[in-house]
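Coming up is one lone chain in structure tokens, specifically the form predicted on its own.
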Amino acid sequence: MFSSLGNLQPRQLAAQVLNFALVLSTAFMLWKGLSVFTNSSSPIVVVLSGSMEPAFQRGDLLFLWNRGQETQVGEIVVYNVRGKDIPIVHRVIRRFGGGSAPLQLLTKGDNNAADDTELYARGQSYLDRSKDVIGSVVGYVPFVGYVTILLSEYPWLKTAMLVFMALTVVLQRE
């Protein structure tokens, strides 16, 4: 495999090595096309834990939509807790404020015994809608986002697998 690499001629090395920038350059670009259109800074989030079951399975793959600040009692919303950078998937049981005061969310996941005021940061009641969610679930496509989970758990699948596409971009002829 690697004497295959030691055979490409300079200029084919740089072609396949530009070749693999230009995938993980598109992928980049589209994420923040997307990014744009939803109003999202995540607009495509997985489900890390079973506090939405049954409405959401641990490892679903959910499409997130932010445009559009009047979220309602029922809707599922996704949200960073301030300092952490985890995404909740929580419904939202109680709305307080909205107009021209600023909207202030509580949310709890459907399978939790309580709401999520223990998860919000310290001094935190409610969520503001404007600074704290990134966004309500508009869609999802079960059991797909369990490749993420697994790469986060497995740190070593991970360099694994950026290694195994790297090798079979660069080593590709055309």
The other form holds:
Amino acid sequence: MFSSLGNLQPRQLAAQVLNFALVLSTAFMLWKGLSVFTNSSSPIVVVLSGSMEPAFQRGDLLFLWNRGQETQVGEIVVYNVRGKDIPIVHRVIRRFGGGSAPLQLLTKGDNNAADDTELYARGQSYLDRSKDVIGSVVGYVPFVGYVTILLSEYPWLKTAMLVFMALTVVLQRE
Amino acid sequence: MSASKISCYSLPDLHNTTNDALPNYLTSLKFTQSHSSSNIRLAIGYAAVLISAATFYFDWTLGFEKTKYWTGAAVAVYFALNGAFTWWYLLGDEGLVFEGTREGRKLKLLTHTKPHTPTYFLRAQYTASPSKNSAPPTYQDLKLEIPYTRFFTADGHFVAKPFQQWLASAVPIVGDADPNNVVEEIGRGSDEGAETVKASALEAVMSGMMEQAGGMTDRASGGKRRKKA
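Please supply the corresponding structure for the form predicted together with its partner chain (the preceding block corresponds to the form predicted on its own).
Following is the full complex, with the preceding chain placed first.
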């Protein structure tokens, strides 16, 4: 299998490696492009818990939009708890401020008994729309996000997938 | 003769083996190969990859909010670069296997495949031989095809001789560089093999005839002769 690589001239080898590098960088640039377009640092997220059932199940893929600053009660937003990198998907149940004052939100999971005050960082009792919220949900695809959950729970899967992709692209000469 | 064996049913293998043999043959005829097309493609491609890597690095270290506008610009430049270079490549250089010059005349060879068709398609663009009058030589564009069976053995070996003969006979500028290979009908293997077969067949016939003649006049030495034969 690797003998075909040995027979290549340096330029051809550089071209094969470039193919793989372009696959990775195009995927990354598409992601970044979507990120800038939606103004969200993470425009596509996966639902990790069952706190929004029956609306969203674990493994659903959510599409976010972050250019609407006047978030209303009843919208579903994704936010990061200050200091943690875990996105939480919950519904807005109260809002304070808005207009010229900074907008503050209180959220609660549909399937949770209590609101999110317990989840916020110590001393924080509301979310700041401009700082904490990554975006509001504008669409979703069920179940597809399970791959991401698998990849984060079994990190060796990520390496294995990358190595497999690299071999396939670099050795292919069709 | 190629040392490695390929599957003669696999079109990509046939196509790639033939393409790999082309530059070797032409450079042996003193064509100076020009790598400018490859070099430009590699340069633009790796520049785009570098832009992407830099974007990744700054986004990773500085966060999304700070780098938003630079990221937006980088994405636009990346897709503009990629788009431009893909379009330029598709326009003139798709399927390029060889580009070079010899004695001031240019040659450009491009190939392509049709799905499930075991035929080698070659497009040759070259400067015609200088004409008798002082008009500048024209640029010719020739489209050729030949089944792979003419220069691959049944068990998957590439045979260089008939391929070289075909190329020299079909493309005049190659024929000018390699007149020995310009033939009416391309051979089915090495020339040496054909001659040996012919010679040994002739020898067998002649010795058979001599034996018959010798047997009628000299019965005593017939046995000796038979042992020799």
